[in-house]
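First comes one chain, alone, set out as structure tokens in the form predicted alone.
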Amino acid sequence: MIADSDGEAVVEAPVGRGGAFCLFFQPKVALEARRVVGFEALLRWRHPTRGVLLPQDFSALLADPGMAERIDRWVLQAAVRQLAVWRRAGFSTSLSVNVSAHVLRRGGLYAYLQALFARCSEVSLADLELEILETALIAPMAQVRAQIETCAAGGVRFALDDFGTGFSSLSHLKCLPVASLKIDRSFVAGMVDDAQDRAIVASVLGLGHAFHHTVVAEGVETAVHASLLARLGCDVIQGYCVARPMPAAQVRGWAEHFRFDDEWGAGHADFRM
């Protein structure tokens, strides 16, 4: 069920085992521009007894191909509707949404997105970015590539998520119309203390910029991490350092009161490379 209330959307889908799926939203901040450039929509389960659960807490549900595809399509529907509700309330932003291999391999994704946006005419396909895991691209690659190319030609942006953990990263950069790379959080978490993680982060940044992609670091937990990323030339950061994922009702207020922390800048990285 999706119901509007005071310019916000209460977005939930009942789960057979009790409670409901919902979306939380985490901001992304551009380091050079020092501003919020969008949010990522994140799936959560409001459990009747266990509280708000993360995807790893209900991974068994997501492992089922049929269920995973239904959840993906619901998340897309809820995200587009939320964008429209915010736009009607005078708040404009973009959203990134994860899509699984099941949706990419099924076919018809672009037609589904067109239908969603036709019902929410306040927003456009350009307001949406789809995040795909490298592992979703292993096979059948031709079908997945065709889906991505069709959507990209229609204005949908794509990001490669958890970049660096897959098996054919360079071929993906060469043949897929992606706009952004997201550095895996495991490398970001260790980059301050681990020279190898730091080298991986620097390498991904170099590759991404060589292919003219925006590079996003996720899992940025501290100002030290943010500052070091700024020194390395990272474009966008996302993580607890900026803000924890929040319900839709909190997003607009948070964005209106956002102030860039000077300690995230490159000049505050007291670190020998």
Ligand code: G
Given for the second form:
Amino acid sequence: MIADSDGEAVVEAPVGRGGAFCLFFQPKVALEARRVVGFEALLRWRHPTRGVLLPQDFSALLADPGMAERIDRWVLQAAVRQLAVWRRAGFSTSLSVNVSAHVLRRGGLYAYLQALFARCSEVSLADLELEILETALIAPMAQVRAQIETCAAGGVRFALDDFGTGFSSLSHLKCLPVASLKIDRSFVAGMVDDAQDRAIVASVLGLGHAFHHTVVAEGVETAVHASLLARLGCDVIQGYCVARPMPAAQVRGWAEHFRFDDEWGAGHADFRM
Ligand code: G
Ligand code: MN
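Return one more block: the form predicted together with guanosine-5'-monophosphate, after the form predicted alone shown previously.
Below: every chain and molecule of the assembly, starting with the one above.
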């Protein structure tokens, strides 16, 4: 662990080729309660010469199943340690972590999580949400489902990420113990100008709510998008209009200064549907 200028520990892992992996954090805001409900942990590579790289900049590395699984496990470990560091400093929040198909297929996820949390007694499995891509919900489905069910029974929440872009099987909604759906940012981006994207967003909201899931819109870039989402009954927003993903050291200060922008409210959308 490396201590940053605020004295709060920052979790980083050196990468063989130079620099270090780290996590950035992007807040999620509940539209009705008008408050921050948690953060999504996002993988970044602090490269010695190229700056902060996004996963799509090192997709070749992530395409290797062995490497992807090791990175997934590192992200889980870093997220749990970060939660513990914040909690010790008096800051409580919940974190969402993206997990790939490789970790779900391999087995042993619940035992791995239990071991991580055993080392960080100030936080619990209920502080964690795992975001899974629909594309990860493929064969061997029985194995994937068993892992999700075991983790959920142990208190971990699940979200279906980028909902609507994969093989959106409605049976996933029926069979899997997921707590939330994340509407893919491509539909959110288009919803102001494109009636079809708006119809998809409204439909996913209807579907999610029919199953009593929290529906999260990702990639919410403007107050107009936020307000329209509020009008459509969306529960939670995440995107540049709230905040860009930020390093761990900025999270607490950001959360302390957060104020809900009235323009995100349902009454503000100057929009004829
Ligand atoms: O699919 P997933 O939610 O895991 O993707 C998160 C990625 O989306 C991050 O790398 C983050 O930087 C990016 N992102 C976050 N908010 C926005 C946004 O408002 N607009 C766009 N275009 N990208 C975003
Ligand atoms: Mn995600």
